[in-house]
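Given next, in structure tokens, is a single chain: the form predicted alone.
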Amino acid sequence: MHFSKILLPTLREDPSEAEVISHRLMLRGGMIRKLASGIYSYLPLGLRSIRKVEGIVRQEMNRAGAQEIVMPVVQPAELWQQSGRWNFYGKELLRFKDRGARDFCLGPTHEEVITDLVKREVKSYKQLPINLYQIQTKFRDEIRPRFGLMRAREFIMKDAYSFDVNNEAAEKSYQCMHEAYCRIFERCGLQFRAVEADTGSIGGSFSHEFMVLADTGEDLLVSCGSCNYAANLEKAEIRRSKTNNPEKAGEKALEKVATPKMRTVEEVCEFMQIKPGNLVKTLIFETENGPMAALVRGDCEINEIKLKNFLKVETLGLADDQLIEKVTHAPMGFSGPINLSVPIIADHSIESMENFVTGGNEQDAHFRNTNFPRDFQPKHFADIRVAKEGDGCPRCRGELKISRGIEVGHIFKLGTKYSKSLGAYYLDEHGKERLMVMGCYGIGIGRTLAAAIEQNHDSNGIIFSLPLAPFQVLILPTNIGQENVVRVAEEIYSGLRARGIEVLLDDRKESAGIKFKDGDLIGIPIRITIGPKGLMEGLVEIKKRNETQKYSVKVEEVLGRVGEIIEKELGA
């Protein structure tokens, strides 16, 4: 492809709308353009790289035995109502009515559609296992779309769905997809971790997120430096500390202290001259089963996902001022566990505490020297707080560390959540009806490309790996006005194309400086520079984008040298 013929509108300055590196460089590099909030057009350069990601995903899914299909973007409400997600999914589900006043939605995911399809077509155990996938546009009406392709409303996704005869077979399908995902992200040249994750609105019993490690990532992941344990922050477990004897020898008498207008942890700790770790916060939550209280140390935060999962409730949210006052008989900021009539769930970190400060369930009052079980008795102790750097690993004696990452893939063990609600049965070898056991597996195509840029760039622009690059080679003639420079450039261009190498020839009548800047910006892995001075000696220059070193090569040896570089890096 000639630069003068491709739609490649590079920008000199950073767009004001771009918040992260990948968004900025994809806009500046002429890869994407914004149509509306969270909705982008893919220009030729961007689409070529998107297709590279899709190609790797498709190859590995096919290798793993999955079969490609395409399902409709528009989905009828009836399926979502059957699964119970029509109201549960929330405002991210873009709903609308057709001309017949029937309810539909734009698909953010396809569990309902695929389950309905398979239940109609698969009847016997002889047809299982089966794994079906698609690469297709999805839409989620994000409340705050941002970061370009990282958190867009409309995006390209690979989603796959497996159906098995039982849990044991489903586990094999899950592991098969886990291995396929590892190969996909390895081939994309990414540094990543597979981490345990919450199943969220998709549901199911277990899941893993695949996180690309990047300092600019919006997600936090927790990992152990001593073993392979890793989880996202929502899911991360904490090793339970060994507690002292409940008959605490140093208990002091309970004392009520006036704390006028002091509601926050910081205010109370300063007034009472204690550290946050010596205070216990009491948070009142509302659930479908009624209000409850959760206790956590003052220097920690409640993990609402863990709490919700422990309680096994569908809805959980912080209580409003009115409910707090009804439950505690005090305004917000003075809640405590003593004499509460609602169930209390306490974090494990409180088990070893004694003589701590709590709210007094009375306006402008707190208790000093609170202890349990003397003063209150939690219904349960559980791991319900957010993990912190240095917490104990739940799998070994090591410590947890926190790092940042970008979620690019997510795999789920769904079990029978959808097959049961949508009636996906098969007949076993004895002719008995049984529910199919499902799994689902997603990869954000655009997010994977954006994550690769976040992980591979410098101050000059993108540094593409060969597998994801829109073109493998950039030919850069420094002086397009000299006939011999143009002739050699075209000869090398034709020779590389004949070998099946993807080449971009910068034939623009621009200065060499502009061409070099654009070349670095768009990140083509191999650059061949052709100038009149070098040609006087029959030489051209080869430089790899990820290296500073340049090599002078004879014109007649260029094709072979470039072929060797590509062959070595692609492992061909």
Ligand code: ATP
The other form holds:
Amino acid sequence: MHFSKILLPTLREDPSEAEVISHRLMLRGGMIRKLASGIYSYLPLGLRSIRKVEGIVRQEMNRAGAQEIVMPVVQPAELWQQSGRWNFYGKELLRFKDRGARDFCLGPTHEEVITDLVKREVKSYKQLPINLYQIQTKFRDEIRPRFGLMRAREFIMKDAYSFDVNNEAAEKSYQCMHEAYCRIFERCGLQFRAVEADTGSIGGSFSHEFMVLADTGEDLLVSCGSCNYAANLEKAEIRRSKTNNPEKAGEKALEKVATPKMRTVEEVCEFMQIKPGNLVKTLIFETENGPMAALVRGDCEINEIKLKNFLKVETLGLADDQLIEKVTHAPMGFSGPINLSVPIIADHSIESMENFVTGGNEQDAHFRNTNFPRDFQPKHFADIRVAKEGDGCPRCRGELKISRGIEVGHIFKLGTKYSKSLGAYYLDEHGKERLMVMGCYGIGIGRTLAAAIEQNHDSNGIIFSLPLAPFQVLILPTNIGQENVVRVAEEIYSGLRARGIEVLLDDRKESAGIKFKDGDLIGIPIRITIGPKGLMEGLVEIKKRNETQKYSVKVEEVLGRVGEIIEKELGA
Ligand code: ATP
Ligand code: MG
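Mind sharing the form predicted in complex with adenosine-5'-triphosphate (ATP)? What's above is the form predicted alone.
Entire complex below, previous chain first.
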């Protein structure tokens, strides 16, 4: 491709709306353009890289035995009503009516459609296992679309769905996808970790997220410094520390203290001259089973997802002022566990505490020297707080550390959630009807590309690895006014193309400086610079985008040298 012909509108300035580096570089590099919030067009350069990611994903899915299909973007409401998600999914599901006033939605994911398809077409154990996937546009009306392709509303996803005869077989399918995902992200040149994750609105029994490590990531992940335990912070478990406190001083008498207008942990601690570690926070939550109280040490936070999973409830949210007053008989900021009539779940962090401060369930009052079971009795102790740097690993004696990541892929073992609600049965070898056991597996194609750019760039622009690069080689003639420069550039161009190498030839009448700048910005891995001075000695220059070193190479040897680099790095 010639630069003068391709639609590649590079920008000098950083676009103001772009908050993260990958978004800035994809806009500046002329890869994408915004149509509306979270909705983008892919320009030729962007699309070429998107296709590279898709190609790797497709190869590995096929290699793992999955079969490619394409399902509709527009989905009828009936299927979502059958699965129960029409009401549960919330506003991310973009709904509309057709001319006959029938309800439809734009597919944010395809569990319903695939289960309906498979239940109609697959009837016997002989047809199982089966794994079907597609690479297709999804729509989710995200509350905060941002970071370009990273959190878009319209985006390309690879989604695969496996159907098995039983749990054991389903776990094999899951494992097979786990391995395929590792190969995919390795081939994309990403530094990533597979972490244990919450199953969220897709539901199901267990899941892993594939996280690309990056400081700009929206997710926090917890990993052990000593073993391979890694989990999303939402889900991360904490080792229970020793319950008996050897330094126990003995219980002191409960004492009510006036704490006028002291509501926050900081205010109470300063006023009472104690550390947050000597205070127990009481939070009131509302669930479909009624209100409840959760207790945690003052220097820790409740993890609502862990609490929700522990309680096995569908909805959980912090109580509003009115409910707090009703439950505690005090305004917000003074809740405590003593004399509460709602169930109390206490985090393990308070197990070894004694003589601690709690809210008084009365305006402007707290208690000093609270103890349990003397003053209150939790219904359960459980691991319901947010993990912190330095907490104990739940799997070994090691310590947890926290880092940021971008979730590029997510695999779920779904079990029979959808086969049950949508009626996907098969006949086993005895002619008995059984539910299929499912798994689902997603990869964000655009997000994977964005994550690769987050991990691989410098102050001049993108540094594409060969597998994801829109072009493998950039030919940069410094002066196209000179006949021999143009001729050699075109010869090398044709020679590389004849070898199946993807080449961009910068034939623009721009200055060499601008061409170098644009070349670095769009991050083509191999650059061949051709200038009049070098040509006088029959030499051109090869430079890799990820190295500073430049090599002078004889014109006749260029094709061979470039071929070698590509072969080595692509392992072709
Ligand atoms: P998140 O927690 O980031 O919203 P999710 O749990 O909703 O992700 P899944 O439903 O598991 O995501 O979707 C599978 C994959 O699709 C994700 O791992 C991610 O790579 C991609 N993806 C999800 N939402 C978006 C989005 N808004 N824009 C781009 N890619 C997305
Ligand atoms: Mg989401």
